[in-house]
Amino acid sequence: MNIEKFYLKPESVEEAVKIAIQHIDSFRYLAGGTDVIVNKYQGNEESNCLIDITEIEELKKISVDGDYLKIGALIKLDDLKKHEILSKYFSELIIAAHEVASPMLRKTATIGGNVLCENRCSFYNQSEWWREAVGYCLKCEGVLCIATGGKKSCFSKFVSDTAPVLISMDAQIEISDIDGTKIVPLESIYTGNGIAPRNLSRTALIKNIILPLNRGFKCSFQKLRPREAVDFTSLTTAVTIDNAGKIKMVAGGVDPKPSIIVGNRNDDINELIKKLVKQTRIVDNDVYSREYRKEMISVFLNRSFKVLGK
């Protein structure tokens, strides 16, 4: 049976959402393509319609709106360093973006795509023949999680590098959908369910990432991975302290969603670190062992607090 396939390039957010509604049963938005194209090659993505949003100019801007900075979802990771206001107020975001993949990929990957980066697992992100030989897991319509042997929960890991830094700085996202536009905290879109890791509707499209200015953020970013290029994270941490003494710690790569602990400069730092380590749900689905990654959370957080003068 021949299945009709579509490749469409809308010129506005509204047009993109309308097209998505028309192809609601089988479509994907396409920006940098660093997730979608690889997943299609591996057989983990089978949508019949690709909606290429790279011609939507309103998603390619960085602007100041009152006390907030708006970063368009289509800003390339490699281009973040070119913006003076980001260098001045959010330099750690540039560092985190620089740690994503390789130089070539950073020239195509977008910040919107990175915060929506698909959860990964060493038992899922493989070729079709590999997954068929080992056995299909919950994330590809199997009956159990191969990493844990359980039948109820998928623990594919959250692997965005920019999202932990953004969340630690209380970032929000502006979302366009069928019923208009809304702004929500970035951290609120992650579910903790490895099969459906985000609670966005299928047709939702991120327009902007919004960061508060004038909070005097001091931030420290750390990342663990086998190679300094290409490899997805095995552990990412971000610790941020603002002018008011608010502390926000975020860890990625060790749970299906970001692990977050909020405190203040008067709190016992060791207790805050223990809370974050306890919150994570690490399983053996990575090249590094569960025990090693768990130990490294404390190492990274202690290192960050030293950098931040705590």
Contents of the next structure:
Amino acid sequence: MNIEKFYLKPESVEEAVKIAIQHIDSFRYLAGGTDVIVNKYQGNEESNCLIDITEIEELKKISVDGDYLKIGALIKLDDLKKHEILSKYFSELIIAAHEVASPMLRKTATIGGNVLCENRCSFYNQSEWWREAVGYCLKCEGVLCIATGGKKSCFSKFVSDTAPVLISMDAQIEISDIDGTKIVPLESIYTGNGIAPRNLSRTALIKNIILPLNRGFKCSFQKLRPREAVDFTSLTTAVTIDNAGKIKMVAGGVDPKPSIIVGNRNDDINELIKKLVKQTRIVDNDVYSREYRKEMISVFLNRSFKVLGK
Amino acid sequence: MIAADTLITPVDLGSYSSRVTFMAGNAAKDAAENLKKEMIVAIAKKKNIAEEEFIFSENRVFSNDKSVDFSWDEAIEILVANRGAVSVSGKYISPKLGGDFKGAGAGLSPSYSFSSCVAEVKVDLETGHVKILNVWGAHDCGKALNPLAVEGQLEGSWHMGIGQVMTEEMSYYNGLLVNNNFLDYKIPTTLDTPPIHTNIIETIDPEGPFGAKETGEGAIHAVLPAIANAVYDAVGIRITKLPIKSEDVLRLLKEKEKLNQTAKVKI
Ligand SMILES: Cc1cc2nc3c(=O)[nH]c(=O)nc-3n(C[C@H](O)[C@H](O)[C@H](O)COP(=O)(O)OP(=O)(O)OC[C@H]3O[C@@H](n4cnc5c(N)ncnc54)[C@H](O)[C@@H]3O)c2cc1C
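Mind sharing the form predicted in complex with the partner chain? What's above is the form predicted on its own.
Everything in the complex follows now, all chains and molecules, and the chain you saw is the first one.
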């Protein structure tokens, strides 16, 4: 484990970005820390500087802005259910958040940290000693992917449980950075490269997650894992239909990025599901076999469509 | 009381095999009886009464004719007077077991516990996922020296058995344990643990301390086959490998379906 040399606590977004620039070579934003600190203990996170953003008040608000709902990046997963507007219009997001980790972790973990949670693999989320003994994999500066027995790209799993639901509801994120603030679709930040799964600049700070309000979303979320708590996902699916009949299906845990298919009410559901399955790149880096996870994508999505009455 | 001081306690083989209540319990009982003897000798000498006259009951030590009638504290005072702390020890050595027939040396024990379990499960036919809904069971522990502790042991045993049967396994890569932590080594959480209904069956074992036997490893055995049998009862597939993984259940369900199909074609 690498002990950080600086632990800084800015009080505004601007200050945070400014400090980040000063430590640009080696820093990490810290929200709930439930992902960062574990990775630090295992030696996969080696930043010299932790910038604790939890004092920044403007990241802790939920507000309505015209046709949109803004969820502050620091809202804790366990607190989402306390906001009436969320339980009224986005109940499936609350369900998804409730499926993350365990009660204690959800009281610390934030939604901003959740969509940025690091990709995972059985051969990467190991101690320094273990990874050295096995021979470092691609994601920790080795030359080969161990999970696939030698491929040259990394297939670490995308594991956020809230992101698939958010993306299925066309969520956007508001980012502050050196050059100001911008809003981009959440799905656009995921690269599909397991080594560097997100394309955000290092100093980019997520301020809000933005959801459209008046689209009459009906959503269904499902998660595959051996136990009913604590476990990371082996497959997460979310399907949302809006009042114009737009269908958006998202799967997590089966590729380095969320797999997404968009269609509409009149499309052949089986075809849409087939397309999504084809998009995924599942390897044996999980407790369940590759084949089983693949098979479950269709089972889960079909169930979701049944729930949604399609 | 001094526990586990090798200067005064005899050697024991150790805390395993669910033998502690039985072995250490008998040894402790023997030690207590030795202490009682010392006390009788001390009081008999002081009060000039025959040793056979003594009765120990309800925290009192008295003679049949009540010419001696001491509270426990008074009795101890007499015991330790002019002598100081009294130290005794006790032992238990099991009787010779077995016989001269073939296999007579296998699994010998001075007593045996008996256990049974009933499990209720729900099997998802599309995913193969098995959910345990209820576990009922009964365990014959001999005399329950501490019924609450016995109940706790039963719940613990069945929870541990549920882990063995449902999720716990070790997977290796080139000799290295892959799931080497408690996130990846799957011990059931509270949410994975069904309501557990315990029943203590008390019998008096002739050899055990006050008739006690054990409530440790013996209790775990029945819960594993009970769950596998419940799966068989629910969907007609025989589990032959643990843990019961969803993917194995699904595969067996498909194989069974295929067999049914070919059987139908034949008819
Ligand atoms: C035992 C265990 C089980 C878990 N199970 C699950 C699970 O089932 N599903 C799941 O999705 N996750 C799971 N997690 C991972 C983690 O707890 C969650 O993803 C959590 O939501 C992360 O949020 P955080 O606030 O703790 O993030 P942190 O650890 O603080 O940060 C995570 C990442 O996001 C960055 N970051 C955080 N906030 C911002 C921001 N506002 N702007 C820019 N960057 C930011 C950090 O720099 C870091 O890279 C589990 C963790 C543990 C330890």
